[in-house]
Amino acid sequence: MDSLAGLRFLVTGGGGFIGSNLVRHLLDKGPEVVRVLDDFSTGRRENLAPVASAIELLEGDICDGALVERAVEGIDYVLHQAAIPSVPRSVEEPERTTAVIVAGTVTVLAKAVRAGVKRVVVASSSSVYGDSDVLPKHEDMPLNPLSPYAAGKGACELLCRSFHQVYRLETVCLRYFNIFGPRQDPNSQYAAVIPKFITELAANRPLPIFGDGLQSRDFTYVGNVVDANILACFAQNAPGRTFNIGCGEQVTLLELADVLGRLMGCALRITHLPSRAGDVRHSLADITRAREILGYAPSVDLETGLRRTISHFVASKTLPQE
């Protein structure tokens, strides 16, 4: 959509990696309001600093009903990204992770109903599929979450379905497949694999790979996810449904390491570590439903996305020096 003039958006978790990319994209489309709700427990203020004067910022907990009620007031569309985004962290902190994901989502949904919000688009995760041997993953497969994070996201999908059926709230769930791109935190102990690899290569350190490195993922540039969220706001037959959002391409961690080493001109060294609890072996998205109903098509391929991500980290001076 070329213009969002006159529309009012709330992005929960708008200080985070995906949320801040959404905020910047929305602002480029000229909506009447872009409001952000974030407690900055995992999001970062610097992600929003360049656009701070153009947004309405509410700081606080997604589980705070009174605050969420203020956040959704007068809003047309909610893009609900707020979560604690890490499988390993959820294994270490299951209570906190599921409280934020599940209680936060039901709070957003309930307040959206009362405020007359037109549609809520909710971030889910490919981790809900678990370790099924079936590839590619399609939305009608049974869920088999292997971590508290995945179980929480599965619960959010059920909540969205129930709010659509009971309250007629238009809800759309997007199952993200291994998102990467600018403003993804490379320094967290729970850093996703791509920012972690980029950081280690820049510092001339071995790449840490949990397991044999033959596990595969459907790595998806964040710009594709931003497009999917906007499409999900307006697609006619989307409410009450769930969609895979990926690229539909399977890449092993060893292949990923090779591509990054080539793009960065770095010698490649790898340290193999024990496999982690909650990790799945293979992940690949069937994006047929998203293509047919949302009109979604990934516009940025893996290598282009990696080049943009590396350039961002270099320009933002977040990479270590040798």
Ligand SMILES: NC(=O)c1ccc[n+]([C@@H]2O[C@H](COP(=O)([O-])OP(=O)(O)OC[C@H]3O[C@@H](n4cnc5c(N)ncnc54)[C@H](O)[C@@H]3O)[C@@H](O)[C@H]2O)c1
Given for the second form:
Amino acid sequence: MDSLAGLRFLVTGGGGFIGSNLVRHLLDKGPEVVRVLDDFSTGRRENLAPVASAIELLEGDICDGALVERAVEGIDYVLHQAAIPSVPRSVEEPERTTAVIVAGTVTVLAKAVRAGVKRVVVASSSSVYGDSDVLPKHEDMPLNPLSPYAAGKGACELLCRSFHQVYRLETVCLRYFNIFGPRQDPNSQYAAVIPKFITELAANRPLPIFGDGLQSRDFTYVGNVVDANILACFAQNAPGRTFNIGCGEQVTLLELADVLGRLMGCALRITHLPSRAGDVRHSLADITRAREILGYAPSVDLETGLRRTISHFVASKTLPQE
Ligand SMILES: NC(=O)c1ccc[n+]([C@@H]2O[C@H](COP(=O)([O-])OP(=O)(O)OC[C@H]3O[C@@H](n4cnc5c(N)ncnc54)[C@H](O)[C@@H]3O)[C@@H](O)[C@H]2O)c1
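And the form predicted together with this ligand, for comparison with the form predicted on its own?
To see the whole picture, the full complex is given below, headed by that same chain.
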């Protein structure tokens, strides 16, 4: 989609890692409105600082019905990213994390129906599959959530399906597989593995790996996810459905550590820690459905994405200084 002229978008969680990448991409395509709703609990105001004058910002909780009503007013497309996005945090704080995920999503859907929103695209997660010997994971497999976070995302998907059936609201769920890229937070106690590894390598510290390091993930550059969201807004046969969004490549944590060490020119040291509750062993996406119905194709591969991410972290001085 070359131009989004005349269209009005709401990005919930737009101050976060994926949300801020979405916001910046949307702004490049000249839409009429890009509105953000975020409480900045895990996101950062700095993520939006360079585009602050180009967006409408509503600050507050996604579970606040009156606020969400204002946020969806006059909007064509909602890209719903707001969540507390961490498996280990959901194990420690199940009430708060699932409340934001489930109550937040149902609030967005209900207000979107009343406001006449054209389509709501919802961020789900590969964690809904849990552990299964079947790889790659395809959308028709049964859900097997191993954490409150994953269970919450599964509930969101069911809510989306039911809102499509009951209210004819166009909903599309995207199951993201381990997304990485610029503006992902490396400093949180719950930081995702790639920003964490880049930071530790830059500081010449050993990489912490939970378990033996042979667990695998389908690491996906954020630009691919941005593309998938835009496609999901407009693809004809997408409403009411769920799509895997990954690269379709399986990489172990030990392999990832090797590539990062090579790209950053750093010697590799690894500290193995006990495995974490709620973590799955292997994750790999079958992206056939997204290719066929959304026209999605991951255009940035792992190594290119890692190079871009490292450059961004260096340029933005996110990395520890020597
Ligand atoms: N990063 C990944 O690998 C990944 C994988 C699967 C799914 N997801 C999903 O993608 C979405 C974006 O994740 P992210 O990695 O950008 O995380 P993030 O923490 O950077 O972004 C989430 C945003 O939601 C906001 N938020 C949290 N609670 C809120 C509330 N109550 N009200 C309003 N805003 C609130 C945060 O402040 C933040 O800006 C989430 O829904 C997450 O579950 C991410």
